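Shown next as structure tokens: one chain only, the form predicted alone.
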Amino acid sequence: MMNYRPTERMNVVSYPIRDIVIEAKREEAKGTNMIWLNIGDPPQYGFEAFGHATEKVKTVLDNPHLKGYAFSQGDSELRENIAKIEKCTPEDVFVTVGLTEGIDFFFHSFIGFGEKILLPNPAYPLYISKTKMFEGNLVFYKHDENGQIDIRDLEKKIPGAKTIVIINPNNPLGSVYTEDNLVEVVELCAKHDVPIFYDGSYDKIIFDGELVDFRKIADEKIQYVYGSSLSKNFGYPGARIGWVTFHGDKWTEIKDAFLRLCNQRLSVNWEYQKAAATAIIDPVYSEYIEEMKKKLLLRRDALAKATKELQISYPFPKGAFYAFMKIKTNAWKYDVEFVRAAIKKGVVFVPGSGFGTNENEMYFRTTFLPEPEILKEAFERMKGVL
């Protein structure tokens, strides 16, 4: 008989941020009012997408020339605008279905069996899942007590690595790396000829000062790939527009492979690419992101107040919109048990183990996107759990 079972590769596929929703929906069906703190989805919590992008979608919907397949590598106007920002050529730019697809294509085209991949600990779960799917050798590098990349630890682990992933601001920590820290990382990568995949998904959401421009530090020193999207910085995850740019002179064959992957999926939605082409160079955007950060600062401070008396600790977020919380009570043996107990109380978190954390310690990730009163209510419910 035919064996209708998933391949063994599917056993390593997971996405805990959404996997936990299944259990939460079961509890919700029983009548429990749920507070969803598991996913970084700004519109879900009342944040509006960048208006000039949404208006552009409306204006191009009636354009008869945009009803067919777009170019596989991406709309030429969007790629040209990205190239101006990235200080590269349009041929170095690839538009993808969110940065998610960009990550997938990068791993697919670049990572071979058993090759060492360096990920931050903690790391966004997609990188962990993709490393396992493509049978890479997953190695985590540490952060120090200030949320910076631990250079001594990285120095021990970097020899023989195929690539290193940097997420800045970090998801889930909310830490923002300093210029000195990034300079040391780049120097170490240059010494060992290790290219960097730099995830800049939240690089406009910085609460104190401005983000260090990684491109100025890395250009002409190392090979690297820079990825971003409309999802977080522009509050428009539903658009599903992301991009990756290749920097350096050694990517020719990888770009050819990347293009073949783009070809086989045909194209990305053309109307939303046009929206992105407008959004990323719009001078009004600065006002939008400043207003977004003001709201997030109020909610971050509300989170700090709401969690003050609980048995948890976490680095104070300096960017993005998450907090990664360490459980200090001994009431729970596994973080999944804690998350399930929180669901019973009507609050949905993500277990920290999904981010590659230390098995001897327990963590969970929360977003602080909801309004202050919702955050207050959520952690009031946690007083019986933490």
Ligand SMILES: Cc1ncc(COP(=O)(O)O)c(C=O)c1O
The other form holds:
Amino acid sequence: MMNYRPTERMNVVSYPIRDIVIEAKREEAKGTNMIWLNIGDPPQYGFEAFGHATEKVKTVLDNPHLKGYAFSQGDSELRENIAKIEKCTPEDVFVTVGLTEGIDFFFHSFIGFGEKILLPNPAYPLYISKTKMFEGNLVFYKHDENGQIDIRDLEKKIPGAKTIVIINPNNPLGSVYTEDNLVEVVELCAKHDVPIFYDGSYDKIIFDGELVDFRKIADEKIQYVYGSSLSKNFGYPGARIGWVTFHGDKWTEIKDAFLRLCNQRLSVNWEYQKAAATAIIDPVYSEYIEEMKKKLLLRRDALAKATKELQISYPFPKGAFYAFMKIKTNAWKYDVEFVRAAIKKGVVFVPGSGFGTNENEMYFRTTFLPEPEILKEAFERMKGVL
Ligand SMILES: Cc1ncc(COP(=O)(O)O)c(C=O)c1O
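For comparison with the form predicted alone, produce the structure of the form predicted together with the ligand.
So here's everything in the complex, that chain up top.
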């Protein structure tokens, strides 16, 4: 008899940020009005994508040449512009379907069975899923109480690691690592010859001061890969344009493998790559991002106000648009139980266990993208639950 069951591999494939939606939709179908705080999708909450990018899409739609497949590695103009920003050559740049595909291809080409992968705890869930799917040995490194990378903990865990993933600003913590912290991480990586996969998806969304330039800290000292996309920094996740750049002299064979993976999927949408090519070097962008941050700051403050009286604690977010909250009551044994109770009240969060914390540690993640009144209403509904 033919077996129509999914492969063993599928047992480790999950995406908690969306998995929870099924339960929430069921509750919504019963007539409960839902506030969705589970996903970091700026246009869903009234943030407009960077206008010069959307305008460019409209104009290139008339170009018949761009209806074809683009070069698999990415449009040459886009790669040249990324290379200028990332201080590498266009040959080091790979354009992907969001950073999501870049992460997938990196794991595919670089992570072998049983190899140790160091992930932040908490971590963006895709890294957890990919590590398991490619049968890596998942080891979490810790953060200290200020949301910085715990160097002593990392020092113990780094020997023998194949790679370490750094997400800065961090999703879900909202922490931004200091220069001193990153210098210490780079020194450890140099000592143990461990490359870094640096996820800069939110590297323009920092509320106090500027993000330290990781390239300056890491160049010439370690091998690393830098990834980013249009999704968050440009408020344009629907464009599905991301990229990774390879830094250092040891990546030749990995880049070759990466290119073969790009070749297999033919190309990324050409029209949107053209939009990205102009957007990422557009001088007006600085105005756009300042405006976005101004709005986000109001929302972050609204979140702080709305959660003041509740039985939760969390590091005050310094970047990105999430807060990772710890529940202080003993009303539940597992984080999912709390998330289900919140759904019954019409609010959708993601359980902390989706990001790698233990399910009985009682964490959950919220986004603060929605308007202040919606955040107020959402946490108002949590009174009696938290
Ligand atoms: C830390 C981080 N990395 C990568 C991604 C993937 O984003 P995209 O594929 O839209 O670039 C996300 C999306 O939420 C993210 O939060």
